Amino acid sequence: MQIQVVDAFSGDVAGAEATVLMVPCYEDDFPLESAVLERDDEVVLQALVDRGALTGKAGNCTYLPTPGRVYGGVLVLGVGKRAAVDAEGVRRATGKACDLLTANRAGTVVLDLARHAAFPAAAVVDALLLGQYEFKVYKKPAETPAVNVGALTVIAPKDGDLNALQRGLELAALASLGANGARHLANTPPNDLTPAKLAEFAEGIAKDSGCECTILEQKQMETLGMGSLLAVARGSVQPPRLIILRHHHSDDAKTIAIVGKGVTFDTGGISLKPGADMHEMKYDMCGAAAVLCAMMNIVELKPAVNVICVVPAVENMPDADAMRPGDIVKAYNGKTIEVHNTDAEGRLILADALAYTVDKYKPDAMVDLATLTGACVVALGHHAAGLFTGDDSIAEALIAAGETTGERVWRMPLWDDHDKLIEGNHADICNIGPREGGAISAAAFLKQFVGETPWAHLDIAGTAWGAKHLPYLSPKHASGYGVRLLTAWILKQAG
């Protein structure tokens, strides 16, 4: 999408017809301010107004079409009370103008910040371009395709900084095509997703931007002792990857970690999962097209720290040679694993990958992603993902992050008590613990594969899909969770 920022607007816009010009509607808070919008069409705004059908509430969305103007029409975008405005209203207020905007076929916006200081304009670039996306690889072209806002012009508020506004709204768009390409990676079918199509994927974004990327095969993590990770890609024909990309600053940076849970499909393994939604696998590598996808940002931005990306990535099939319940497994750091459920197949590849991550690069800190419990669904939903960690930092950083982006996380507990309920009676170790409690052991059990490097365990199983509560993102794609989060996060890191 391309964005430009100007103090005024002189009307010079090709295509008229599609072009809309946007205005900020607050409740109960009237006329509408606007240094754009024609006198004629403030009369008709505001008889709506008068008719209780403008209201400014929050999502109350209003579309004028104006033939023969500058602009070929209006929408009214109804953020709610003014004092309280924030990022995530207007995110999801602009998520319902889509329909709006698609509707009419608007090709270019015009939104109008005139008399609108400090208004939290990235976030309508975020809802642009996350509310208009579509996964239609597959389908049929449309006869008459839709259109999407492929132009965004923002009339700066007055003595606003205009190259400040400029590059904010630049890296939201950043950020926001980062998220869709990870919803892309998930939304891809299985047949056509493989751990080695991932890896494919991850040389791409090496060779595309000059980073650092290295890809483990089988026999090289046979010689490294990840028997835990090999032991999950048993049962598959499609061979395991270990995936590694690395931005390099320099030398004195921070290191931070990024690792992502790339399970491209899960069938359970021997301890199969029910038929009903199975198709819904093909996600179980949110995280690993997260932390990809976020890769792919940091070295555009190249901020000054120094960032490894790791995805362990196999699919999880109970053929013949699959990994058994009972079977006792060594990782990396050589700690033992007995088996008890090969569906807790996710903490199984991590162990290697966090261990391998801490001990190759030794990363100041470190943040794992992963689709990894059903119960952190049942405890969270679909509103935020749980959040694992005994650093206060780590916790208090991505909590503020979260909230910036509105990818939510939720701080759950993680004691030494939590350990004992992974505690093996054959091996160190076992790979699922009671029924109640079911997040919390999964990240106890993770915690035993980082050592005292600061680390935080994200569970996405609620968030990577199926939301239902976010305009800007529809249900039936993949959400690409993460991306934007661990893009605030890793460049706040920086400085």
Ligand code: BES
Contents of the next structure:
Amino acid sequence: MQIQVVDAFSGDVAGAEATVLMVPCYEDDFPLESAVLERDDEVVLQALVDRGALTGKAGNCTYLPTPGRVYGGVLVLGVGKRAAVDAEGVRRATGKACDLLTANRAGTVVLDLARHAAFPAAAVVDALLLGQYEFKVYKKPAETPAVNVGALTVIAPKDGDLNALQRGLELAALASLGANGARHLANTPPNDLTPAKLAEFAEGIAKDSGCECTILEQKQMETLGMGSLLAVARGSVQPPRLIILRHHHSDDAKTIAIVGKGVTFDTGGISLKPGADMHEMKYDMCGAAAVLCAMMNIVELKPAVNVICVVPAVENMPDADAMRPGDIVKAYNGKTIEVHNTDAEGRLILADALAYTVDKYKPDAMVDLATLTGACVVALGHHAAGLFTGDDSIAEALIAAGETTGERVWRMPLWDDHDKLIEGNHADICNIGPREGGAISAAAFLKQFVGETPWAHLDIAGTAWGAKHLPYLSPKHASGYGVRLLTAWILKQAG
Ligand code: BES
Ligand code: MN
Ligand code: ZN
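Structure of the form predicted in complex with the ligand, given the form predicted on its own:
Once more the chain from above appears, this time first in line as the rest of the complex follows.
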């Protein structure tokens, strides 16, 4: 999407028909504030106000075709009470507006902020990009292809800083396109997105940006003693990968690690899952997609901080050589693990990935993202990721990044008490705890592999797909959750 900030709009008559003038509107707060809207159109819109059809309530969107103007239509974007407008409200309202834009074949949006100082314009960019995302790779092409918004012109607020606004909008576009990249990876079916393909995607990022990429294969992982990850991989004919991308700023800068669960398909293994929703387990690599695509943004933005991105990638299948319930395996840090349920595989691959990241890169802060437990979905639904950490400052920073991006996190307890839940019978630890508090015992398990490193775990099982309350995300697709959150969090660390 082409983004342009201007201080006045004179109109591009040639493209007028496909140009939609978007005017924000507050609840019960009229007349509309626009520098461009023609008097006759104002009269029509006021008539809609008078009959209560146009209210300015959050998400109340009205489209008015306006033939013969420099704009082909007006879209009034209801964003709620003036004092309560925030980025997420604007994202959701714009998400609703996307349907009207698509229905009216809008190719260009002119967002009129001339009389809207301090309007969260970046949220409009987010929602236009996220809201118009489609995944049609495997579908017969439509006879009349849809028109998408390919250009956004923002009329800056009077006395506004045009350059700062432009930069903010471009940053939003980058982050949201990264999120769409993660959605694309996740939506790609598991027969086409194997661990090897995930590694190729990472190599592509490195090739385009010049950042460093290391892919560890099975033999190397055997030598390194990653018995926990390899135990999961054994059940599949698809060989595992450990993917590492590195953005190096300077030796003096602090190092942040982001680690993502990359199970390209999770059958449960020998502890086989029920069939009903098993197809959704192609999304079990959404943590990996999030960290890889956040990294794609990072290598583009080159913030003043070192970032390591690590993805353990496997397929969890019940082949003849698959690990069994009862098996005891040894992880990279020497801890032995009794496998009581082969479906608790995410923590097994993360165990080696986290321990290796800590040992090799000694990060100052580490965050992992994983579609780790159904229990987290039971606890928080699709509205927030579970945040588990003993580190208050990481918690605070992630919660803040969640508020600015709308990718919410909700802190859950993680106390030493919880270590008891995963004690092993015949090994150091067991890969499952009791049913109650299942998301917490999973986090307590991961904690065994991070040593003293300040670390947080985000269980994104509920947020990676399936949310129905966000108009800018179609519930048919993966959400790309985490890309915008991580990008915001890392940029903030870099100052
Ligand atoms: N990938 C699943 C978690 C999951 C389930 C995410 C449903 C989203 C929706 C994970 O590997 C898993 O199977 N976890 C088990 C753990 C249990 C065996 C302790 C679960 O949640 O049932
Ligand atoms: Mn599983
Ligand atoms: Zn899984």
